[in-house]
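The chain that follows stands alone, in the form predicted alone, written as structure tokens.
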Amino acid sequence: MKNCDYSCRTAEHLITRRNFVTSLAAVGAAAVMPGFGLFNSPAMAAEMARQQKRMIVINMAGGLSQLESWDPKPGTATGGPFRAIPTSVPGLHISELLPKTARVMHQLALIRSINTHEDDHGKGAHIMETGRRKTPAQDYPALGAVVARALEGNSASALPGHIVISPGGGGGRNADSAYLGPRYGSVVLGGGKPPQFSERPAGLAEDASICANDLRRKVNDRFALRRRTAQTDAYTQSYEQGLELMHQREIFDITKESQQDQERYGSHDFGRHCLLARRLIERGITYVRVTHANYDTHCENFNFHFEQVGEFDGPFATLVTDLADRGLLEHTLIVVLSEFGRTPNINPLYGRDHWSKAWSICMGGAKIQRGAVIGATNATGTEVIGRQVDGGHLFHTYLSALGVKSTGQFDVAGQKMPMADPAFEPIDELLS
């Protein structure tokens, strides 16, 4: 929907609606862009790329209603007008707004008992993105930066390992990797298009470009003999990998996909972005986050979810099916999340407000138990009645599902930094 007058007017939400991520395009211009290794044998490269662990996050920005998606309560005072429908998992029902997703639920799992204790957009998003509370004492890296660093190590490649796909995204790099350094900051894409400025200007001959870069390398090498730092290394490497990225820019171009696939995913932004996410992980990108907005439905909650969840359903189910059919789902963690859920009580404007006390997310692939349901809420969805979890538990679980020891640490300039908040642990019963 183009007009979002139903949303709250907090500063964080207004920034989100204006795609604030693109305003950070200039941050970390000296960043290095990691991705996947290149191998001598094409067959080996293809197999290694297929088996490489990776992650896709679909962020339902604004706060998806759990009652109109993963934890419906039809026939109750809080349930709203929509029915619950059976899924491919016996006994498991989800909202009737997700008929296609219902058919692939045997590939997925639900967590219905999340309580993050935070109803503010910015703070809630921070918890879900970092697994930690905001604190003035320390900035923490985003999930994508942690996953890219943990899975890629110190490997270097032309492709970024941490990509955010958002309407209006233009190819800039975000400052969301904190102490992990600019190399793991996210690159923002949008519209199913390659990054901006990844093509040599028409007026610049290839020979001239080669000569200019040869000169740059010589100057950089001379400078490094006396004043080399981590920052100058990142600056130098960003140019080298930027050049390689120009040679591989078609990886980001979904027009290279078949017309049939483009039609299956849909012609709207979300469909194109899901197809781009599939294309990227097939080619070794470690982490891709797709944004679907805007779920902040303080009024007309039901009309909006009817339209927006309906748009989500087809491309998401197609993505899950494609990953499974191509043998990628066992190596790819896929998560559908928000910064919180919506209130069970319906307000006078037929809306639902912010609700972090009892809500749900969907996930699957990698080491996640297929068809599992973790936790539960009471009959009206007002509180958790079994296996309550917080954002820290989720963060540990994501890493564990990818085969990463979530209690591990990063070595940052000799200082040990925990990958995930040590106060929490993984949801072990969700892991295979």
Given for the second form:
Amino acid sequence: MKNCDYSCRTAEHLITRRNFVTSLAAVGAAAVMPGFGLFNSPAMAAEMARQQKRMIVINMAGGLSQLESWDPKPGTATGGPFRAIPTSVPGLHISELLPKTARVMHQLALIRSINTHEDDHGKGAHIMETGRRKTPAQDYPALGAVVARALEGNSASALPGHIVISPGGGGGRNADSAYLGPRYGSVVLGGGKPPQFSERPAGLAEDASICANDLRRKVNDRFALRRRTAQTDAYTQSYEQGLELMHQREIFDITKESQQDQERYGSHDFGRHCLLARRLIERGITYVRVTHANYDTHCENFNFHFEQVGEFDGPFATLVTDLADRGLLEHTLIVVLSEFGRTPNINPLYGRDHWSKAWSICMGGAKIQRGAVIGATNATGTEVIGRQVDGGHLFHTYLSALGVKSTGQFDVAGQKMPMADPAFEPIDELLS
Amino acid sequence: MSADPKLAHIVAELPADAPLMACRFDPTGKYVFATSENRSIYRWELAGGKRIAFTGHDSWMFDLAMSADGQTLISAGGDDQLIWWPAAADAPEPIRKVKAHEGWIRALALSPDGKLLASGGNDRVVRLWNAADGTKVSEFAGAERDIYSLLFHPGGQWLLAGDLDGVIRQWNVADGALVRTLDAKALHVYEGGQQVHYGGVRAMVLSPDAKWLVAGGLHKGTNPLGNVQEPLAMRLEWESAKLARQHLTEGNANERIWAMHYHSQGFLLAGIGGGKGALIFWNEGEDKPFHTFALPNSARGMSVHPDGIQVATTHHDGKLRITKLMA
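In place of the form predicted alone, output the structure of the form predicted together with the partner chain.
Let's see the whole complex now, leading with the same chain.
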């Protein structure tokens, strides 16, 4: 395979995927970490592993209530029944539903002044996923695709850079990378299971599989001599990535983690998925999104938040602790987000409805200032009263926290595409 | 003087300063109490409507109990606490605060002799307290989900606890032995798409002759987060624990039973909310109600006056309504 004619010709792109994978196979036995096998010096691989920027997003699907999490208002008309508790950051209180998270808040930061002006699930999720409003004129790549592409040269993993762990469903690959191409589309681990079809069929012998792939490569290479395009490269790359997934299938197997760790994260799906996220990040995957559902609590909000946030608290705090203890938090951005928050008003069903005007997210790691609190809401949580933040600001901030110049551009077949919405900028005071 | 549900009509609306939750008449029939979302308990005199607020909890209060003489009110909070109050005081201050649980206390029950108070909630443990001094007597573990309702058998020897899973545990009060579990699991759903548990035994009553145990709540919870369910009362034969009948409603989709009362005249009464709110009346031998009285606002709590004629309901619009079951 030639070096990519349309590439930016940076050093990173001069290492082709094929070469990378081939090298990986050659030195696999010497690898110190599965995702960093290219570097047959253990010290080099370890340093590469340590320095690589990564991102974990925990998506609280349906709309986490900011009042039952990051911005409690106890004792007010909107506060509900739960109390606020102190955290490891002096003066900072969060909901009593998060006692374990409270103990690791010094590793995290809060933004309490988000106003995304969008109360629709799909449109709100789009803003949080792309940092832009949905428009019929243009599709924009999802955060995971942008991060995977922007950090590609920083990643030494031959595996997909964009993994989505969903609570259920099958799997497959999402078309969520827009103009960045299918290479950056998310690989979905439905129910935390390994990617679909990543096991060699029982009826296909290994040597037959090798022969078939050799033939495919020869035909591909011949075709590429005269007809090579970004699309054919993506096609070729998807096969090679698929093979690599098959070779490294066990990185999706959390039973390879210690029994003690499996118990620490819990026996429920979310706990297992957080442990899987840690395992993937440790093995060089650039971006992992875990979804915890469901927070769309129009009815009996307090019962359901007690149940759901209670389940979230332990695994999340354990994940933050592990990343910090293993020296990974310095290089890993972790974000807990939703598509919006929930109404301060409590409805007749003891529910809270959609509310995008004043809500919160939690983030930490990488270049995020530990213990910071950005913005505030009024006494009853109905309005932002300082440092209003939009999804566009958040998108810039994520990239900046990962060391990516968020005002930069992608070169897409010669066309310059801004990485993030140029109408916004990072929240500089949140960055160290 | 007997009740006639078909003559039900609202005779009083008692306003509070916030949406109301649980309510309880005092045994003497002079007062009615209700908890509210502003963390106060309100007491109204039925004659004249004079209102007094009790404050002392650091959370909402999910249930109330009254001593048989009407002198002491006990409230169950989401702040782990039980608080004993002088029920009739002009300026009520807590008599005693007891940290009784870890998390919400959802249900209270007083033993028939008034000596024991049972409490239970989100920590899934039922505790027995000396009602006179607040000292702990014993505790019963074993529930696998939150305790939603408690009931003493009129004989006093057994305590029943209904939980979110729709399991009713019957304990021997004297030695804490689990006597049996009764199945009301039709009142629980785990909705896999939303990944939530929903329902639970929201109310329990025994018929005056102790022949029937009725557990109330909801079923058909196909969209718990979106309030899609229907009310259900399960009638179990006490001796055999077998399901004898499922009492349903007509035209009351999206509601659930919050409270029930087995009337001395033999009919079953439930207060429902989630939609418009209603009082539902069933006879023992019928699935469908013999009468439904629509309330003007979603009901959240219900209590029946010692006279058996007046029914109090608490509402999201901040009003306690008194419905009279006679002309």
